[in-house]
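The chain that follows stands alone, in the form predicted alone, written as structure tokens.
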Amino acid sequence: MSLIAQDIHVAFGKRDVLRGINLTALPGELTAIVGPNGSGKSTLLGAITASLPFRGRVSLSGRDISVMKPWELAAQRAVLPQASLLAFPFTVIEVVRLGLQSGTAGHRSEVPMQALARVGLAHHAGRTFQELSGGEAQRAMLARVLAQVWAPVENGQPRWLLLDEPVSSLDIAHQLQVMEIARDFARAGGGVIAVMHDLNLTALYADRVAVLAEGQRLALGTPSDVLTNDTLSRAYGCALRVSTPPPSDIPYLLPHAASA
């Protein structure tokens, strides 16, 4: 039921992008994958989404995914982008009936309206995608994606959502509100693995992190266990302390203890 990426391997031209990372992403968690910029992040996750050509192994549910036919992932796994262009214009209700045609709840015409409710754009159903501000585009390619594996579990089969920073856009209200989508939707028995960079919000909302840096995975394991002083050092070059504040003990940063 697992996603498992096996000694995955990206080159671009003759640089060595991920170099052998392993990943093992379980059902009914949230997996953040953390990182500096250029470390691989979303390289792993387009490996993982066989958006990018890569050398290794990915299986889900315990089959690999070169031997998948396009509807087939289709149904099972969903992917949010960084960034979407749309050149034609569709209004936003449309864009989420792509999400919809594209996996297993097409009869369902309740379906994008209660996705783009779930996201709060309910009210913009009817506006062009080109209307909409960045943010706002962002939640409604949410929204999408959620058509398209609307039940976490079908057929006693987990469904995934594969998110390339998906607040990387947003307020903070918004931040919040699309981080509790993807841990509900992990806690009904989905699995989400998402590319994070705020480190405290991977921190509140992520079951285990995949910490990379260069290329190559330093930890893996939950908050507390691998976003510590060392590995987080180690990772992005300069010199962090890591607090935990009672009694929650969720570890959070703040800059002024960072120092270059």
Ligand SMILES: Nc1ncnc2c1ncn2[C@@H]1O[C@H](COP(=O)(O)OP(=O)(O)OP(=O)(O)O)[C@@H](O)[C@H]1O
Given for the second form:
Amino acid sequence: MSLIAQDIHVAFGKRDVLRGINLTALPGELTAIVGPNGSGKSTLLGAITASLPFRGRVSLSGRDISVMKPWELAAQRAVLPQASLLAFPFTVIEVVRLGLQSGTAGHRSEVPMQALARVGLAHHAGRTFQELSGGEAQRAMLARVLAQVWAPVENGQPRWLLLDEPVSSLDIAHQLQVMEIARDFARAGGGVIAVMHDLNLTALYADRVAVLAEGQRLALGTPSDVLTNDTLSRAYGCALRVSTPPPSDIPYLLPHAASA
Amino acid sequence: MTALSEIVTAPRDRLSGARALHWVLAGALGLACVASLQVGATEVTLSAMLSKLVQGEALSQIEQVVLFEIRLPRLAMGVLVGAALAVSGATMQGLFRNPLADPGLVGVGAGAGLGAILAIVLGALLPVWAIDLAGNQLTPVAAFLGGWGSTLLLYRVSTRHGRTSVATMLLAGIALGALAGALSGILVYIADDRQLRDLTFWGLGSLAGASWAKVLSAGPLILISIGAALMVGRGLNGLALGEATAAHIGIDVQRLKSTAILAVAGATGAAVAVSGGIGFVGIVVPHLLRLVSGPDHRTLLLNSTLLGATLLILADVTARVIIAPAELPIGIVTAVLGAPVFLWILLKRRGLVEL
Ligand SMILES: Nc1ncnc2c1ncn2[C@@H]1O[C@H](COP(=O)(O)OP(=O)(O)OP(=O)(O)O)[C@@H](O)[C@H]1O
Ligand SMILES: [Mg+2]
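Same protein, different form: I have the form predicted alone, so give me the form predicted together with the ligand.
Full assembly next; the chain just shown is listed first.
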């Protein structure tokens, strides 16, 4: 039932960008991928979503994704890219419906409006997508992705949300809102993989964290196992101080200078 | 979640409006057809002929020739060419994710033209069996191949990682057009007198040479290409999100791209083969329709087909009556109407999207 990436290698020309990554993500969990800029997070997501050539094996609920048709994959997982493109002046609701292309839900269904409401954009449904602010556009694209795999479990199979920096342009309230959406999806039996930069949000919401650096997996485990002074300083190459403020034992990070 | 308590009503649905537009445009096409049969260089009019028929009189020799040998084939060719130009414009814009991509503008028309000229000038050198096999399809098929090669090349050059650079596309189109034009120029030099006459006639961008033979030679390819284009509507909608995301929502992107490129090349090639280069239909028609009923390709492609045919017939009627008894090449009419619209699109986009 899980999403398993085995020994993933990706090279762009002569440059090895991923050098043998293993990652297993379980349904019911939110798996975060963190790491510095250029460490290969988006590339790893690209391999998991079969959008770029790679060596290694990725399987979804036991099936090798390289033998699955685009529409079979689309029925099981939705992908939010780090940067979204849209040509032509579609309205927000039309963009959300694009995600239903291959779904069974059909054009007239209520799902797109519900997805927009979920990200707090129902009142913008009729607006032209290009008029939205950066954060609104990011949430609208998230609504498109949610609509595509609206039910976290279908026919007993978990579905997957693969999100590349889903909160990168959001204000703090919407960051929390989106992370809750992702966690709710996981709690309902679906699987979530999210690339994250905000380590505190990651500590709050992730069930499992993979740390990438220079194309290799530095660590994998629960937030408290992985988000440590040592691992993070090695990954990011800067001094960080992790504390666990009571009453919870969720790690909390400060850059060294700020905490001095 | 405050959002869930919002009263959720979906906004007005543009898709049903765009579907209703199919019928309106079909009606308009019908009216344009009547107008096109009604007027022309001679005094013969459709209404006069109809009233004759109603009173049980036979049509005169002249009337029969004018109706069946001149106006009807010309109308049929206008419908085919107009539909082909508009639908290939809309398809190419969807494929390149840009409203400025038009086969005529970015060198595909020139590539198709090169193919057509090759067929006209060098066709006679082919082995006899090949000429027999190709029959009246030789020029359209050669134009199709020329258009296909240019579209493939253009897509290769201007698209990286699923994103199309408009600047590269337009510049590559200029280069492609210049190259095809130069090669065509060389061919014109080696053409003999009869071929030269064919070429001049062909190059005017006109429906004036319309005949049933030409309708039959271009018609099948145009109809097949329009059929193929009408099947890629959903795919082109997805492609608006970029190639990677299109694949993520379940579209077979490679197949979509090949189908769209073949449709563009087929429709452009066949249209260019029989009518030379008629500009701006492919850019103006889809643009107007997007303004009215939105960019959804599931309706845009059929609406473009209908409106393209209608506008080209009306442009042809204008070309025929405006300086009667002489007539203007229709390319002049479409350029006078289309070029300002094109500039207007550029002006409006200037602030919004950098090239
Ligand atoms: N298409 C490409 N061609 C060549 N190099 C690439 C390509 N895509 C990514 N890279 C390189 O691969 C490395 C990893 O890129 P990737 O996008 O996976 O980083 P990332 O971890 O997602 O970074 P960020 O946090 O900035 O999003 C980078 O050094 C980048 O320059
Ligand atoms: Mg990235």
